[in-house]
Structures are given as structure tokens and as C-alpha cells.
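As a starting point, one isolated chain is supplied in C-alpha cells, in the form predicted on its own.
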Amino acid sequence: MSREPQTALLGLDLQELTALVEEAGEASYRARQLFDAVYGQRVLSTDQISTLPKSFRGSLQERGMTVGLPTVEKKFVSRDGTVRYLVGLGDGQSVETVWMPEGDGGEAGDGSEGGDDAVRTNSRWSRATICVSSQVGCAVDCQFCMTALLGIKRNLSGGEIVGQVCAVLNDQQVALPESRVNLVFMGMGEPFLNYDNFMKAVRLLVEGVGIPESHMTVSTAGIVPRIYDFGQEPVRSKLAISLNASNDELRTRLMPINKKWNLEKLMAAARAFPLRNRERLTFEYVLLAEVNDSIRNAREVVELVRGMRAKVNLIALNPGPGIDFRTPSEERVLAFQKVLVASGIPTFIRRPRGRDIYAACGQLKRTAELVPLS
């Protein structure tokens, strides 16, 4: 839906660099400069890209280029460390992305589900995660989440998913490889339905900004023929689904996207995904008070993942304004859980972070001010 911006540098891959400084009548190494400078370096504009001539950078800002990083409109921190940012874009639109210190609560399924097993070294962080959006909005309507709310906008360039990134290291002053950064896909919008987009911002953060491919998570909400698609992808994250229910009545009513591709065909794209070695597929089960939350549903859930490689994220409902359900008691948490494990699959509860500054899972909406969460 959108187009990537033809006077930025950021989301253009080394191949489309390649072009501009041959066009541009500059030798072919240029490219290489230009590419480490804006995703490695993460310069804020041409003038700092001291490896090209000055001639060269002249050149390139009489032709209107930039490097179009985008611009952090807004910070909210929350009492537990994370922050949320508001991320405006060229257009005037803006999405939300968080930072998450010490750990990610589960979210980036690399095995630390609690993200305590993140040490301090002298005061500061050992281990973050950035949650990135891929849409302005979602148009998959699960009734429990705030950016549902928003409908969809449009899809992000790949530069602008990128940019999100590079716009969050900078603030925080992250220097990689040295600091591990997780990345979650699991912001705004829906990645499979921005696939061509979603693709091409891994493959430059993983060959550019330098953030391994095993160190990223995409969560989709059950885009089966790009379940399929994925697998096959060459460079790709981990791969997260979003279940939520237990039964096809029941998911069809919190997420409609069920009716099109219910529970036996994403089941079934999610049993033939090609898992690396040590990989486990991982489910994200949104728990509603009185609604998906039952001994029941559990048993359920059992049957439906029953002898995959996966593990099961278990997430108490954020709540928001808009939003009809509850969070469930810790008690009915534990139970459904325990369920889960006595069967033998590997089943974590993700702790909230950022909930008191709607950061949350779920709580993403484009935010400008805070209402007190009763």
C-alpha cells in the first residue's frame, strides 16, 4: 500500500544503493559505504557519512536525499523501565514501538520467558527488547486489542520498520554487536499482511543494522498461505502465532480473521513450518476472564498443539479503554497453566511491561496522552 520514499536512504537495500551512486556517477564501493553508514552507523544525515567525499555528500543533498530516519514525537517511560515511544513518520502518521530493558517478559521466545535472568553491569542493562510495528493500525480486528480499534491506515515502508529500530538504539545509545537487542514484531499491525515489506526490514536489520536473525520474533494472527511462505524464506525470524482460543466458535468471535482461515488450516501451517535446529514454534494465548480462561479451554489448547516442537506464551489481558473483557485472577492463570505443563508442553507467563503506560501487549494505539487505567 505504501511506497518506499524516494529521497530517503533508509530501506533501500545495497543492490538499490548500488544504482543510486552509479547513477550518481560515484564508483560502486560508494554503496558499501553508504549502506554501513546508514544501518551500521545509523547516521542521522548525509553530512555525517564521513567515509564519502564531500563532493559526493553535496551531491547527494542537491538531489534531496536523506538518510529519513524518522522522528520520536513523544516518550512515555514506565516505572518498571520501559518506554513507549510515538514515532512520527513522513506522511504525518505515527505508530507506537517499545522499549523494553532486562528482558522481554517472553515476548522474543529465546528460552528467558521471564527476562530476570538479564544481570546489571555496572548499573546498566545486559539484555533489551524492541517491540516494532509493521502497519499504521490493524485491519485483523481481534475485540481485545486497542490498535484494533484504529482500523488500518496503511502498511510501513521497509524503511520505515528499519527506522523504527535505528530511531530507538540511537535514544537508548546502544552500541551492537556488544549489547544484545531483541526484536518483536509484535507491535502494531499485522506482518504478514505488510509481507513484502515485513521481509525486506529483517533482511536489512539482520545484513545492515547487525541484529541476528535468531535474536528476532514475528507474531502473526494466522495469515496461513504466508505461514507457508515464511518457512521457505531464506533469512527469517522466529515464528510466533497468536491462538487465543481453543475452539473454532470461540476464536471466530475474538479474532474474525478466524473465519477465513480457521483452526485445522492454521494448525496445519503451523505443523509443517520448518523448524532450525533447537527451535520451538511459539503460541501466544491472550487470557480473558470467564471467556477462553477455563480448565476447559486448556485441555483444548492441549489437544490442538499435542506433539508439535512449540511452546505456549500465556499473557493476562492488558486492559484499555474500549476494550470489554477483564483481566483473569492469578488463580485461573496458574490453573490454566498447569494444565499445559502436566501435559508436557512448555508454558510460560508472560510478566506485563509498561501496562501503567499502555505499552503493554495489546495497548498499542497511537497514544498522544495517558488515561489512568482504572
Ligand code: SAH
The other form holds:
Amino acid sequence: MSREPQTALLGLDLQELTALVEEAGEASYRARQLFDAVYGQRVLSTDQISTLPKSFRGSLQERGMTVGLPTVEKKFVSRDGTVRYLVGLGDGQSVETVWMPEGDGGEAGDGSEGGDDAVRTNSRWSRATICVSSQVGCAVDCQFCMTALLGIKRNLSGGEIVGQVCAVLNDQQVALPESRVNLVFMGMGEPFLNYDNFMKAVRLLVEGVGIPESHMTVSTAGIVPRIYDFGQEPVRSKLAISLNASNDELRTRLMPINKKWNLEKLMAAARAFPLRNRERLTFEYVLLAEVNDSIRNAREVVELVRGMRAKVNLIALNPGPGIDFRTPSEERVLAFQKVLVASGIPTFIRRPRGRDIYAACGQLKRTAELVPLS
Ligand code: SAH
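Form predicted on its own already given; the form predicted in complex with S-adenosyl-L-homocysteine (SAH) follows:
Every component of the complex follows; first up is the chain already shown.
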């Protein structure tokens, strides 16, 4: 948690805004106006909050209060339409946020594979998914992930998590709630190792920005105690668990976090997770050629997941410098999927998005210097 005085409005909830307004000697209903302007309208600066009297806007400025939106430092546009944003934070650090237009929402883990509820809001895209980061770097050290190579720099604040979404929505000129936007907390970092700030962001995104909980999915590498906590949250996104291996020996090798919380503990938490009506759990499985992609591995996954209200998303490895694994062939991916489907487990193959600009899963590494292939 940050100890410096908070000077950004972004990240404050209604209660905190109320305290701020009252401290300034203004009527408490001004807090709601600030909340609506910052999260609902996504204003860029306090001058744009036209519902407030000029005098109050002036006093906010005198106190050094700003909206505190992160800045878009760089944008890389893939030939598939994906945009990777390098988002600059107040202290000079940066994270990546990815915009994936059109039809990939289901595959990105929002649980709706069909495109039948798509709303066409303009000619460019009908629905989109934003992949959001939760930390600068990551401490989890999964052997196939480029973010791991950064190590952990710091947690993002709640405001910085919400701010990524606002910055991208503003850049793409998205109007809510008319447009269908899904969020996946699957960018840099482990959201459940930044649990309180992540949860605050979820609440602000639901209550302020106007994105329904059912359109959001958080992915965890398996921080077991937080899976239990998350199940008790009154406002929460859907849950995805990065399984990535079919037995403990393999999982410990690929994801050292498995030493702390092994498959037995992880699957117990998954089975105890209180699903809502029509909700399903997602398991993600990164396929690494000749490491975890055999038919035997697939059969072990079936045993793990059997009887659960869950689906499995298969992701063929997105390669990158410093990653010592290979991407399996299409045939092997299909053969793996076939075993799961034959056992009645809904299993989807996630199409990589923006691989050419290093925007795909596991490739986020703050590569400002990268020259996109075109
Ligand atoms: N820390 C969280 C969220 C970030 S990773 C988690 O582990 O779930 C988001 C997803 O990308 C995870 O399912 C992860 O297993 C997957 N992933 C990581 N590196 C990858 C790579 N090189 N190729 C494909 N998927 C990868």
C-alpha cells in the first residue's frame, strides 16, 4: 500500500470521495458527482467535471488533486487488430494492457463462446476484451512466461488497475454501457498476490465504470487462500485457474508455486468455490511441446477436472526470447482437446492474439524497444 498522500481521484471509492468532499467543506452529494465523472465519464482532468462549481474545482487543484489517469506511452498495433499499450504510471514505471477487438472475448475466458449477444456499436468491432495487468512484473516465476523474467517490481494500486481500463477505453473511444467490453485480469502479475487492490479495482469497475461482473475474469496461478477469500466476495469477477500441468511433478517444474500449494490443495479450493447460477470455472492449460501435451497428460487433466462445472482453455505456448519451450503442432493441440471433449469437458483452443507485437499471453514484458513486425 502506498503511504504517500493520495493525490489521484482515480482509485478512491465513494466513501473516500465523501470524506474528501466533506473535508473541503462541500456538500456530500458532490462525492457522487466526482465518482460519476471519474469512473462513469472517464474525465481526463478535474476541469472537465462540469457538474462541480468552479470554486470547488479550484480548491481540488490547490490541493494538488488530479484525476490521475495513467498515460499511453506507446501503442503497438497487430495485424489481427490487437493493440498492445505500454501504460506509464506516476512513478515512471510502466505496465502493459492489451485491447483485443471482435469476437475473442469468449476465448479469452469470459465464459461465453458464442457471439450471439454481440452488440454492433460501430463498424470497427462488435465486442472487445481488455487484458489488464495487476502488478509491475511478477513474483511467481512460471518457467514459460516472459513476465516472470522481470521479477516483481511492485503492486499496482487499485487506481492504477482501473486506470489502465479507463485509458484504453478513452483511447478506443468506447461508450459504455452500449458497447460490449470484457475484462480479463490476465496481464502482467498475479492478481491474488495484490488481492486488496485488485478487489477494490473490481468494485470500482463494476460500480463506477459500468462493466458487469459477469464480463470480467481473473486468472490466478493458484494462490489457494485467496481463492477461498474470493469465493466469499459479494462483488467479484469470474475465476480462471492456470493449471498448466496434469500432475504435481510436472507442475512443480513448470510453476514453482506448486511447492507451496500443490494440485490437491488447488483442486480442493476449486471444488469448494461457490459458483453462481450458470457460472463455470475456467482452467487454463498452456501446451508445451513434448512437456505437458501428451495424451497421457490429457487423461490426467480429465481425472483432475472430472465432475466439476468447469471448462478448459488450451493455449499453445506463445514463444519469446528467454523461454526454453516449444509450441506444439496444431495436430497435437487438437488431439489433446479431443481427449477432454470425449470425456465431456468443454474444451476450447485459445487463438493467440497479437503474437507479432508480443501482446499474446505470457509475452508481456514492457518491451518499449520492440520494433513490431509488419
Ligand atoms: N498470474 C496469473 C495471470 C497472468 S498469466 C496467472 O498465472 O493466471 C495469464 C495466462 O497466460 C495464464 O493462464 C498463463 O498460464 C498464461 N501464459 C503464461 N505464459 C504463457 C505463454 N508463454 N504462452 C501462452 N500462455 C502463457
